[in-house]
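Coming up is one lone chain in structure tokens, specifically the form predicted in complex with the partner chain.
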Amino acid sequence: MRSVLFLAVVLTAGCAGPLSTLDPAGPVAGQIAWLWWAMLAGAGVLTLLVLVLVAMGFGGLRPVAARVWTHRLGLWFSLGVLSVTLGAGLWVGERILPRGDAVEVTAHSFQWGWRFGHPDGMGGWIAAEGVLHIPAGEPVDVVVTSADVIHAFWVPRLAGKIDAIPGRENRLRLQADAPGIYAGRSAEFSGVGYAGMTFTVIAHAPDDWPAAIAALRDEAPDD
């Protein structure tokens, strides 16, 4: 049992980074990589299950009956297989939908760069170039939209991502667990700008998140 922490832990760390989908650092991207680490597993055993028939295959003459392997093992053992993968994914899909209630954000991709628009409590919107604030612990939906070509909103330790499509419009659920500093970027090639089409989402303690959008404005140029 402390083996398996142990490796746990190197793994986990091993894996750490600011753009690791394998780092969580929220409710909907802790469910996909919860849902990664058991595809992981089951794909393992299934790799050494062929290899192994594959090399039992050299053993030499034996009757064998078609069935069993077309049948049994192609047919109902692969779809067993298959039908668990889908419902896990399913599951995990639907709980990260955005349903219910959330903060509301926007993000308007371009070539090459990210405008964030916050909520000023009062109908009206606060912009920011290249960084997101959202408060921490309570979901939050960004609208995600394009002035240019097609870009991609992905925030890997919080959530998917999401295409920014000229002329559409995407909804985004993700949410952080704990304040903290977590690195996005766009993930659709947009051209010669695209290897630096990075931008940051800071997480606010709820209580602190209306003031650092009212320092926003103030800052924010009068365009």
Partner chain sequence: MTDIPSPGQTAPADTRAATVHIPASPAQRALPLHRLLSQVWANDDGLWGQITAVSHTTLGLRFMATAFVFFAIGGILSMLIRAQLATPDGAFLDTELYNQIFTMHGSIMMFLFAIPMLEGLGIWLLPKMLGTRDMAFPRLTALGYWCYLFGGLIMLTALLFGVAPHDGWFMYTPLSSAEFSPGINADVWLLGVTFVEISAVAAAVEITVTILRQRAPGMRLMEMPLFAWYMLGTSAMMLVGFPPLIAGSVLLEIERAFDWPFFDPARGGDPLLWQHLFWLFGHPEVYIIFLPAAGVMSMMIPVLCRTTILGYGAIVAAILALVFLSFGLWVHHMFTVGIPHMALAFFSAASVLVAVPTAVQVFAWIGTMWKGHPQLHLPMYHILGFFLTFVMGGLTGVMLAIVPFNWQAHDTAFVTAHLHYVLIGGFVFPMMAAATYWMPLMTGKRRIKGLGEAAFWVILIGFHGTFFIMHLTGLMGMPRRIDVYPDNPEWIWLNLTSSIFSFVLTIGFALYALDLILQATLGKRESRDPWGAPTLDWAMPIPSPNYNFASLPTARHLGRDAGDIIVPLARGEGMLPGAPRGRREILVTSVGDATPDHVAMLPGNTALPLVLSSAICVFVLLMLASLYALAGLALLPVAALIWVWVRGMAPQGAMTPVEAAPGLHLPIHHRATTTLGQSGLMAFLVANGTLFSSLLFGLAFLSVVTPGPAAPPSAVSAAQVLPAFALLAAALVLALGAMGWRRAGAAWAGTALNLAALGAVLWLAVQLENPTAHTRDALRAVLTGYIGLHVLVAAGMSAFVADQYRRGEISPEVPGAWPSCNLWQRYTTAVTLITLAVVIAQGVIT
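After the form predicted in complex with the partner chain, can we look at the form predicted alone?
A lone chain is what you will see next.
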């Protein structure tokens, strides 16, 4: 019993943390976490079937028709589980697509860092190195680009990842339920400086968002 409890503690300890996809802090990340658990359940059911078949192989002969295992369980049961899992993936994929109005920011990657652009409310952009500011409780579209090689924008607690590809703009929808600080990083190895290619997302309360943008404007160097 103690071994089971110890194993449960060890396994669940990995479900939290600044880079855990299983500790979502927004609706997009919540959908992804739900899909992860659904895929785990499907894999667990199929694994249980295989283990039962292995265990039965150690017993004596049983008067069971071969078609029961090859057709009903081996084929149709497995296809049913895989079909449900595929349907869940398609359903989640449609729900997390960037549709409708949202605050738009930019994320420009380079070896080995991130430069973020924030709307200044006057048709321009305010840049910040390594820190992305967003309003909490509102959808945000991140337009991701790259200056050199392929990188990947990833904030596990707020959204999935998307590649930053040279010469191309990719768009990712994310949202934070509450104000806070969220860890992000590149999820694509890009050379010797990759380990330090991290960034921070700061979600501000809606009433504090204009002040945060004004502070960025004041800190921006004069041209």
